[in-house]
Structures are given as C-alpha cells and as structure tokens.
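Shown next as structure tokens: one chain only, the form predicted alone.
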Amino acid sequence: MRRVEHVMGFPVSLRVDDADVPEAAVDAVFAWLHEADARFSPFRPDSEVSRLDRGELSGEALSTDLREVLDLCEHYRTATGGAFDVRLPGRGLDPCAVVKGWSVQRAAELLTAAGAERFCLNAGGDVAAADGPWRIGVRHPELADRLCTMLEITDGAVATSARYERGDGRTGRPATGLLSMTIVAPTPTEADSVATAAFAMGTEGIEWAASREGCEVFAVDAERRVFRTPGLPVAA
C-alpha cells in the first residue's frame, strides 16, 4: 500500500508492505498529521500554538500534546545552550523543529498499533522506518537533484537539517558552519530534534550529537568537509 499526500507544506509519503494492514490505518495517520499541522503550526492563527504565543492560552487550558511538545523544546534548548530556541528575538513561537519528527512518531506507533511491521514514512525528510533494511538517500545541501550519501535503515529514523532558517538562539543570527546535518537515531522525534538543534550549533553541533545516545551523525560543514561517525549504517 502506497500514498503520498501534501501535508505541513511538504509531500508525504507512505509505503505499507504488510497485506493485512486496512486502508483505514494509513487514513488515521495521514488524518493525525494533518490534525498536528493545525493545532501546532505557527503559520495558522487559529492554531493552538498562536493561541499560546498571543497570549488566549496558558497553564492547565493547555492540551497534553502541546505540554509535551515544549517540554521537548525546553530539553533540547538546555542541552544546546541555547542554541536551539523556539523563541528567537522579533519572531513568535515556533516549534516546528520539534513538532514534524514527534508528529511522525505519533504516525508511526498508529501504523505498529493498527499491525504494521514493515513500512516507511518520509515527512519531508524525516524518515520512519521498519522491518527493512530500506535504503534512504540524503539529498546533497547545494544540489537538489543529487545525495550525498545512502543509509541502509531497519528500524529506526532518519532526519536532516540543512540552511537552517531558524538561526542560533544564543545570538538570534542565522547558524553558520554547516551546510547540512543529518541524524540517524532510534525515533524520528529525537532524529528531527537532534538534527535541527545540532546544525543551529554550526561546527561545534557534529560532536554535540555524536555524544547523544543511539545517534549516529552524517555533516557536511560550511568548507565542504564530510564527518561521519564510525556507526553510521550507510549502504554498501
């Protein structure tokens, strides 16, 4: 079973290989992505994120899922020094860089609750992946119609950041030092995180995430240089 359906402003795609998973799994996923796009995006203003950032929200009136998503983004903000921030000088809040990978991990525990045992979803670059091995291609930062590398994944995720938009929060400029940074990590929530958090670092982000328990790192930095880590799964 195959889709690819437009969400968050990226194509998402689908692929189920289990026969006996029903059509109304891969509709509950896509449903919940759209469901996470309305209610986190800082784009729309009827958004509980909006909500929260002029002020209409706070404390117990909440959801759970917002509650977490902050948490999410407070950890990476203290790990980081601050380099990663949802709050950045002029701008309002915005945790995309956390809410696409946790949103796909949601997707992904409704595909293995509902029976799935092989499939990958890909968000835009943010890759959940079963059962494989499934072979992901990193797209080259400067040429979009080459990569750069090939993984070969079984279970697991797969994230990229590259020209990072966001800047460093610790100076509210934009991140500078790497042209790319991608993440192998056991859920797509700590793939995304990780990645996004480690290329607003720049140079010093590469070893930042190489620390990271169960995260394998693929940089390329501002000089062109490669570094990878030596369990990095990339495809023979």
Given for the second form:
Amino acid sequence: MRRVEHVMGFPVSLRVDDADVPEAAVDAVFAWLHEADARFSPFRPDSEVSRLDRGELSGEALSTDLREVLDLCEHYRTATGGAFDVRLPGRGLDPCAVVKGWSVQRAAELLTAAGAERFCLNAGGDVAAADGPWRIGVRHPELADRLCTMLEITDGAVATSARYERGDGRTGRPATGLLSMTIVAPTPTEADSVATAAFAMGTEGIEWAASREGCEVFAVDAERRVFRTPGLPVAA
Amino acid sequence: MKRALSVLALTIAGLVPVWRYAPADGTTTTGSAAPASTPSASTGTSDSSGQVVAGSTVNTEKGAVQVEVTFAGDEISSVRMLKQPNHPQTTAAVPKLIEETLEAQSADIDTVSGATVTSEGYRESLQATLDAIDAKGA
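Having looked at the form predicted alone, could you now put up the form predicted together with the partner chain?
What follows is the whole complex; the chain from before opens it.
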C-alpha cells in the first residue's frame, strides 16, 4: 500500500508492505499528521502553540501532547547548551523542529499498533523505517537529483537538516559552516531533533551529534568535506 | 610585533589551564599547568582593522585548544577560540570520525532523506520520482 499527501507544507510518502493492514490505518496516519499540524503549527493563529505563545494557555490548560513537545524542546535546548532554542528573541515560539520528528514517531506507532510490520514513512525527508532492509538515499546538498550516500536501515529513523531549502532562517543564526547534517537514530524524534540542533551548532555539531548514544552521523561541511561516524549503516 | 607575539604566547598559556580545569574532578593538580606544547604563532594576516594571528594548537587532556588574536596596533582587541573542547566536563567518548570526499551518486533506493520542506523542492526531488514510479507500479 502506498500513499503520498502534502501535510505541514511538505510531502509525506508512506509505503506499507503488509497485505493485511487495513486502509483505515493509513487514513489514521495522515489524519494524525494533519491534526499535529493544526495543533502545533506556529503559522496557524488558532493552534495550541500560537495560543500558548500569546499567553492564552497556561498550566492545566496545556494538553499532554503539547507538554510532551515542550519537554522535548527543553531537553534539546539543554543538551545543546542553548544552540537549539525554540524561543529566540524577537520571534514567536517555534517548536517545528521537534514537532516534525515527534509526530512522525507517533505516526509510526499508529502503524505498528494497527499491525503493520514492514513500512517506510517519509515525511519531508524524515524517514521512519520498520522491518527492512530499506535502502535510504541521502540527498546531495548541492545537486537535487543526486545522492551523497546510501544507507541501509532495518528498523530506525533518518533525518537530514540542510541549507539547500531550510536556510538558517529557522534558527535565526548566522551561517553554520555545514551544508547538510544527516542523523541515523533509533527514533524519528531523536533523528530530527539532533539533525536540526547539530546543524544549528555548525561544525561543532558534528562531534556533539556523534557523542549522542545511538546516533550515527553523516555531515557535509562548507568545504564539501564529509565527516561520518564509523557505525553509519552505509549500504553495500 | 615581537611584543605582540610574547603577549600572544602568554595569552595562550593563560587559556590552557582554563580548559584543563575540571571542577567535577576531585583530584587536584597544582603547579603543573604547563601547556603540552610550546605555543608559537603562525604568520598572521593584516588589514585595516588590525592584525589577526592564529596561535598553534595546544593539546590538553580535555582536547585541542587554539586561539586567534586580533591586534589593534600593539593592543589585543579580541581573542577568539579557533579550537576548543566541545564539552570540557563530559566523559562521553566521541567516536572517531571518518573523513571522506563528497560524492554524487545515483542508485536504486526505496526513499530519500533530505531537508525537503517545500512543495517546490519536492517537485524536483528524487522522492517525487520514486513516488511517481510507485504510483505506476502499484
């Protein structure tokens, strides 16, 4: 079963190889991603995130999900010594970097709960894969139609943060010295958050990401040098 | 310039113990804060805003330290760390990184990881091609 939909402003491709997984399970995945967008997008004035930012939500009014997202944001802010910050001066609260990976992880959990065993979910370049091997190409930072490496993942997640589209506007920081930062991790939340945070940290982020337990790194710096961890699951 | 260089050497020598200092460590090391290598300065560049000199890399047990000093005349106007241990207090082992050259490949894949954020980006992406092939084959 395969489906592509545009959610949160990016394409989401899902492939489920189990024959006995109902279509409704796939519907539920896309419904959840649309719900996550509606509730946590800082670009929607009526989202929980926007209401929190305007001071309209506090204390017990916060949903369990939003609390979980904010806790994750705080975890990564501390872990990066402040390089990863969803509350930058002069800008609204923007937990996008955490919400993306976190909602992909929830989507993968929905699939597993519905009995799916072998699937590959790609949400705007963030990949959650189960029961592979899955061959996952990493987009070349300068050539949109080429790959710079190929990974083989059985169960796990891959996320890439790069300058070719995202720019540094997201972090409000100057150029980082990296062209792209790819992380392989056990979960989409960790992969996406670490990729975003390490990219914001620049070249220092390479070692920082490499030192995180369970994370494998493929980074391209501004001089087009590649730095990767020995454990990176490069496809044969 | 001679005076400037001696100031630079002192600056580096002064910074090294800072990085060696580990408050979490119960043991004390007194009087042995000498740098692992003798600092020397590489030839600097100069422009209208002053002369910029990069110090040599000093290896400490916390990692390599290198500073860059900007002079305005004989005065130090700023000191910048070129290399510093990322997390002086961490004991987590950083895996040795492998350095490679960037390649441009094309190969048989199931999906693509990339920072595809916009729909414009998607249209020209490999993932769009893969989805189109999947749709035909499905």
